[in-house]
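A single chain comes next, written as structure tokens; it is the form predicted alone.
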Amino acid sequence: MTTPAIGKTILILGARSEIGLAVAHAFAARGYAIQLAARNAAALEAEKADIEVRFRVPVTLHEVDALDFAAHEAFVGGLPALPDVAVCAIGTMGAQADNEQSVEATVMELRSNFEGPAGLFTVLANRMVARGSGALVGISSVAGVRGRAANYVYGSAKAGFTAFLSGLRNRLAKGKTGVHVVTVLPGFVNTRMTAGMDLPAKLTAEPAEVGAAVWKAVERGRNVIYVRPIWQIVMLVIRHIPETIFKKLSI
């Protein structure tokens, strides 16, 4: 039986996403107070009330724009408490056909999936280091493991975020700061973002699976996790395909 996390708090960045809410539910079930942060956070009133009633934990709503870099410090400083755990589920996945034809669309994809999350985690990491404890969890993507024609703009943004999380984890571990960084590579997840895609069932997780995996990763101090272990094998194969062959494939 899991011991309730009395007095602990988790911040969910990108809380309107199905993954963000699933993570909130997983931690609320363990007694964490919940901070839901998103653009137009007021629209999460129903979700706030549901979590409060279902899990009997306090929930607060917080307005955040990941691309308003000048406001990152004030956002973190304005939270009712510096969270014990912060999870970044912020991200977009625009159509590759649009991204590759538009500089503006490409830049927005890169900033939304990499720069904004990295900026927020920089502020949170520094404040957690000053306190001497904390965990940062970044939801990245297997798309960042190797660039593919089908989604290389999105994939390159996630590759940048994955590298950022790796470097941040290395920095904080070397300094013995008491702050740990987890990288989550979910693979396909059945959400609005993937609606309409023909996804293989064995490779496709439900949001609740991601939430449970994030909880276990934080609890066990994991570094990098694939929500479904089969993805580790799939990406190992893809990573080692010679470039002369890889560029001819449609995967």
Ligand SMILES: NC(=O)c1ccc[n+]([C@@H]2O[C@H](COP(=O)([O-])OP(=O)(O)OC[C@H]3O[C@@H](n4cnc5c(N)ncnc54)[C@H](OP(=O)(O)O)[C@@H]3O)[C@@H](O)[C@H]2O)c1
Second form
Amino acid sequence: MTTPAIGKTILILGARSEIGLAVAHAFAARGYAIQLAARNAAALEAEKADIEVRFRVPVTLHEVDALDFAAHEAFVGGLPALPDVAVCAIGTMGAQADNEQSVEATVMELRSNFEGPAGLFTVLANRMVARGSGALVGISSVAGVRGRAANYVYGSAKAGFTAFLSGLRNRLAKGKTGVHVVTVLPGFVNTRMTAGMDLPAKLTAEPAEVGAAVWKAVERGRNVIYVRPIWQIVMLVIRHIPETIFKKLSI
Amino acid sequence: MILSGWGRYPRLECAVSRPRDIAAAAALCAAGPVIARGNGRAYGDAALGVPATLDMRSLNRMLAFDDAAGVLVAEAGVTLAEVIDVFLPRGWFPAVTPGTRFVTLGGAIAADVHGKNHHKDGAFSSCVEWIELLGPDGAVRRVSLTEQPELFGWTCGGMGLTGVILRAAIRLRAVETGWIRQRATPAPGLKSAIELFEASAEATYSVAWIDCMAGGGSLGRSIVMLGEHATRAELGADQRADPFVRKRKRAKTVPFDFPQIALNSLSVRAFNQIYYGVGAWNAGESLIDFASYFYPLDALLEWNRIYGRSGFTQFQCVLPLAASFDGLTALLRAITKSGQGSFLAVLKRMGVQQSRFSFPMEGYTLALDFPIRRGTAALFGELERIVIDHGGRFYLAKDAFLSAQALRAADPRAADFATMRADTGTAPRFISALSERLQL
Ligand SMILES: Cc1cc2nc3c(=O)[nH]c(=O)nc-3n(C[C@H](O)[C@H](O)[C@H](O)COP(=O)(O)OP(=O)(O)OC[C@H]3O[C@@H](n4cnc5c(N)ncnc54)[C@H](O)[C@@H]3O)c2cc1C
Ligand SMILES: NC(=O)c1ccc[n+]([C@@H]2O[C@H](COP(=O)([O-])OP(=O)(O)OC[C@H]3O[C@@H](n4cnc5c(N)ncnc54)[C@H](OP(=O)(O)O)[C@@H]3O)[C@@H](O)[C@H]2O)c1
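Shown: the form predicted alone; wanted: the form predicted together with this ligand:
Expanding to the full complex; the earlier chain stays at the top.
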């Protein structure tokens, strides 16, 4: 077991998400204090108790709505400490059938997966730069690599977020700011978001695998990670299918 | 979704949902008959609900720990593996544990599981301070030895048929280390194995492996294994560097469905190595880590695939003390003759058990695996008769074959259990394939 990293803090944005909680567990196991931020954060008392009992680290709860842009500065400023690591697990995956038919649904999907997370990371990044250290971890998706009929509204929002993370990483690295950005493209994960879908077992990670992978990526300063290595191959293939063929596929 | 128990038989199409909080679990219960499912380690059909199965594994939060008393309050989906990971390094171990740590608290309570210390410490219910149970009316009740003790008694060992266990408080055992002092003694036959158990009532843990191929004068040839939690002072230099066994061997996964022969030859080899080798090991005494001692099979993930596609079942019965020798002799003869069982069976002395519908009784329990084949049901019929004739009973957490009649013949408590289910309104609300088969 690693020695506890006493005095370090991680912020989880979208802390009701099982992926977000798994990341919290992975860092708590190494001694990080935990800030759980979510909508209706008061309902996360059981999750807070769970982390405190298992890992004996302090846990605080914070209210955040990614779509309340005007409140982003105040939210970050109101945290008990600017975290060393911030992870954004915020996202929605609406039904593609609804998104296709409704402008409102499409806009909500784009904002929840892209604009909200980008807004929060803008505030956090600038404060981390001012401090001179930090890591930002964005949970994006392989769905953003290439738009598919099955979920292109979600996918395009994630594509936007992925590009945002890549650009932010470039800016912070060039400026030698001490702040690092990790992009996570998890592939399928067995969570509430995918409940009821028939997912191939070999391609589907458990939330705990994502938690462990994020810990490793932050430790090693990795840039872009897939959780299960097989996704690297799958996406290599998908990227290289010519558009004339791709547009006729149902994948 | 097609579901099965650990034995992969039977497989049934079940509607499965995975509540993530208590409100969601309550809403699912209100919608129609359900059965709770933990980690699916019961062998047969106990955790299969065709109309609705509640996968409880997301209700897995630890809520409080009292480190003076060693009492953990947790949701029902927490597994003993998690309890060990968190609390062994702080000097606590489950007070009662079955032969796999991949069971949930809900499953351990519902089957009132027993461990190698049953003769001394009783079944899992003996370490349960209270349970929060979601009943047929949607209300959550706290039940314990003092609050609604009747319902508490029926729920421990009630196989999920009294309601959904949401949370529980369990008492852990203080230990100085994660190591076990084991003493293995070969017993050339059943009589000497029983004598060894009877002489070892003071041992914290006791269990025996029986060689099921040995007939005639060697019938019941076994290795009796006793264990104690090692103190710090008893550790050697190697173990002292890692008193709570944080460095674990990595578990391996069985990659594909396995031919039966491979398994039998593996276990034959392991048995013989110990049986003939014990003399050489320091009078049979050794220090082994808790995982190898309690959970040897957990090191091989998905080992149930070893039995191949058609699945397997486990036969486990308990016989009252006075009838144990005769009953076990008859069972072992029938098994040896059939040539169908796995090579090894597990024998264990059980202590007195008070609860309403739990499996254990004072006497001897025998458990062994059978691959599902054409003759399996017939052999089980024969074993059932022997058990009933000797006043024994069957473990529902392992069973997939028993008939409602055989259950009632073996266990007069079954009729009371069914009456309780009718009277409390639980019968139409909590339904599993097992409750239908056994008409509970
Ligand atoms: C390798 C191996 C070794 C074993 N060794 C032993 C042993 O030594 N001693 C022993 O006693 N058993 C043993 N067992 C059996 C096992 O301990 C029990 O079957 C246990 O109940 C499994 O727990 P689970 O969480 O997997 O529950 P499941 O198998 O999913 O369910 C078992 C029963 O518990 C009920 N249940 C589960 N969760 C809840 C809940 N939240 N509320 C209400 N009911 C619930 C189900 O309805 C079902 O009736 C062993 C099993 C295996 C695979
Ligand atoms: N599961 C997968 O297969 C998979 C694969 C690749 C990527 N991902 C991504 O991984 C992340 C976590 O997903 P998950 O699988 O754990 O699913 P999840 O449980 O649905 O998590 C998403 C979380 O985002 C929160 N959220 C949504 N809109 C928000 C808003 N406006 N403000 C604040 N929080 C908001 C939700 O909060 P509420 O609880 O308040 O609704 C929810 O907890 C998501 O970004 C998802 O897109 C998932």
